[in-house]
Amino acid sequence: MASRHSDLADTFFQLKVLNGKEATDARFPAFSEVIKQASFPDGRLRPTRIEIFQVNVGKLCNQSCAHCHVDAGPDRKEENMSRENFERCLDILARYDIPTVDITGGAPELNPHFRWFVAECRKLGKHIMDRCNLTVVVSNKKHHDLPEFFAEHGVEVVSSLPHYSALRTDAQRGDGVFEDSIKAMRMLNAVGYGKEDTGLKFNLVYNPTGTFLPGNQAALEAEFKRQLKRKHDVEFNHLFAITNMPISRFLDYLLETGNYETYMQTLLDAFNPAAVAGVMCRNTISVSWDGYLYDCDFNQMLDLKVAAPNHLRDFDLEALERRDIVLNQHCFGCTAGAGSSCGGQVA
């Protein structure tokens, strides 16, 4: 969207749409009002304990996926995390007992400091997750050894695969993506990822290819495993089912196709009070490439910074764990049906 100067490249414009003040007359109940029925009578949501330090290291990517909430792509070269901000992250991770580092992008592996950062996090004894788009592994010879690098450092690999068919995957992510993804999966399997008893976790992420909620996560996992093993002889550990969030490129799609109001009503009708307690913003802090702090990756893409000291240089864990989480209408996406987070269903 940024490359074509879309109005939706402006996060303020996206928020105006979500709040019924631009591009549509649709108005829905405020999320803060709706969660009052979910054991949050004051309409405020607060953290439990910060257990996941999620770092978006930049928007540079070798793909331009139709659903991408980051609006990442090959043209986003200027928005990459600096060595200085990586060092700030490491200082925080050394000082505080935050067990998991979740690295995302863009394609995080394209950041020139990525491997160094992973190695330093490993030295600190952190559990490391890398949100790898798979195709980056085969896109350039210099990345072909990524599976071995991941295995050496015990990295948990989490990768998006919209479907077990080439047609539906390529429709969302681009021509040839499915074939390259299968090649990368075979490379990961070859070093032990997705295999029993290796300890090398390889998980897939599924999000719907249309304006509907994901199906049952366990059933989807079983079918993905069966189809991918039978047709391509590849394996993975678990599948995370994630709801498409009505922001960025997916919001653009909803508006262009006239599906915005219907989709938002679908999310609202499927609101699940039991999912509110498990949303990811309650145990996660999200760090942007330029060092600002957010409640989650989706708030980051809407530039909704935390209601506390909001930059790495002012990091205050105690204050962050006391903060009110910033809420808006896109939060209905995380609380619809079985709920949705970076780790899949929550209820």
Given for the second form:
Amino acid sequence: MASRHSDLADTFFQLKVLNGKEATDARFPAFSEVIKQASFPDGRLRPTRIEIFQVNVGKLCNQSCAHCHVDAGPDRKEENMSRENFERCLDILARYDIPTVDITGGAPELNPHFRWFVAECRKLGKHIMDRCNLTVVVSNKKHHDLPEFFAEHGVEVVSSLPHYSALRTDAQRGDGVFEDSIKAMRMLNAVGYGKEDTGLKFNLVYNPTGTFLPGNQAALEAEFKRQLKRKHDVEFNHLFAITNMPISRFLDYLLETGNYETYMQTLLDAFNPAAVAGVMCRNTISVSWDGYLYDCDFNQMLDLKVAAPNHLRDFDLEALERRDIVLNQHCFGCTAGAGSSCGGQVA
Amino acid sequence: MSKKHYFDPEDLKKFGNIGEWQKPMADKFFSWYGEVFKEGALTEREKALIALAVAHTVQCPYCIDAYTTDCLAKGSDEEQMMEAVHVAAAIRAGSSLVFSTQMMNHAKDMTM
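Same protein, different form: I have the form predicted alone, so give me the form predicted in complex with its partner chain.
Now the complete complex, all chains and molecules, led by this one.
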């Protein structure tokens, strides 16, 4: 969107659409009103405890996926985390008992400080998750040893694969992505990822390749396992089913195809009060490439900063754990059906 | 009737309203319907594919829309969905063609 100078590249415009003030006449009840029926009578959502420190290291990616909420791509070379901000992250991680570091992007491995940062997090004894798009592993010879690097540092690899068929995967992620993803999965399997009893966790992320909600996560996982083993002889541990958020490129797609109102109504109709308590913003803090703090990666992409000191240099865990989470209409994406988070279903 | 067409996609959302005029029967139907589509010896995904195929056989536009969405949500892809429709079409075609044995029998009986 940024590269084609779309209005939606401006997060202000996205928020206007979501709040019924632009591009569509549709107005939906406010998320903060709807959660009042879900044991949050004041319409406010607060953190439980910060357990996941999610670092979005930048927007540079070797892919340009049609649904990407980050609007990432090969042309996003400027917005990448500096060594100084990585060092700030490490200071915080050393100071506080936050057990998990969740590294995302773009393709995080393309950031020149990635491997150093992973090694430093490991020294601090953190559990490290890397949101690897798979194709980066085969994109360049210098990345071919990533599976060994991940294994050496005990990194949990979490990879998007929207379908077990090339047809559906390539429709969302680009021509040839499925074939390259299978090659990368074989390389990960070869060092023990996705295999029983190796302790090397390799999880897949499924998100619908269209305007429908994900089906049952356990059933999808079983079918993905069966089909990927049968057709390609590759394995993984678990599948996380994630709902598409009506922001960024997916919002653009919804508006372009006239599906915005129907999709929002689908999210509202599927609102699950039981999913609210488990949403990821309650135990996660999201850091952007330039060091700002957000309630989640989606708020980050809408530039909705935390309602507390909001930069790494002012990090205040107590204030963050007392804050009100910033809510908006896209939050319906995390509470539809069985709920949705970076770790899949929540209810 | 104010509308100029017989099928309106919006009517699918009103399916639950059939209980307005016969609630006990509607309740039994929806309860049974829900039970049928739960995972059992067949997975929910397999049942959705069967439903999609049958929807084409009975030519129900509401069912085609509903089970296209359901098949996609449950993880089927276009290739699998089209194969399911071909199964339905093959049975439909075969069920006509198999009657040609009657035609052949009859023709053979009355010709030299």
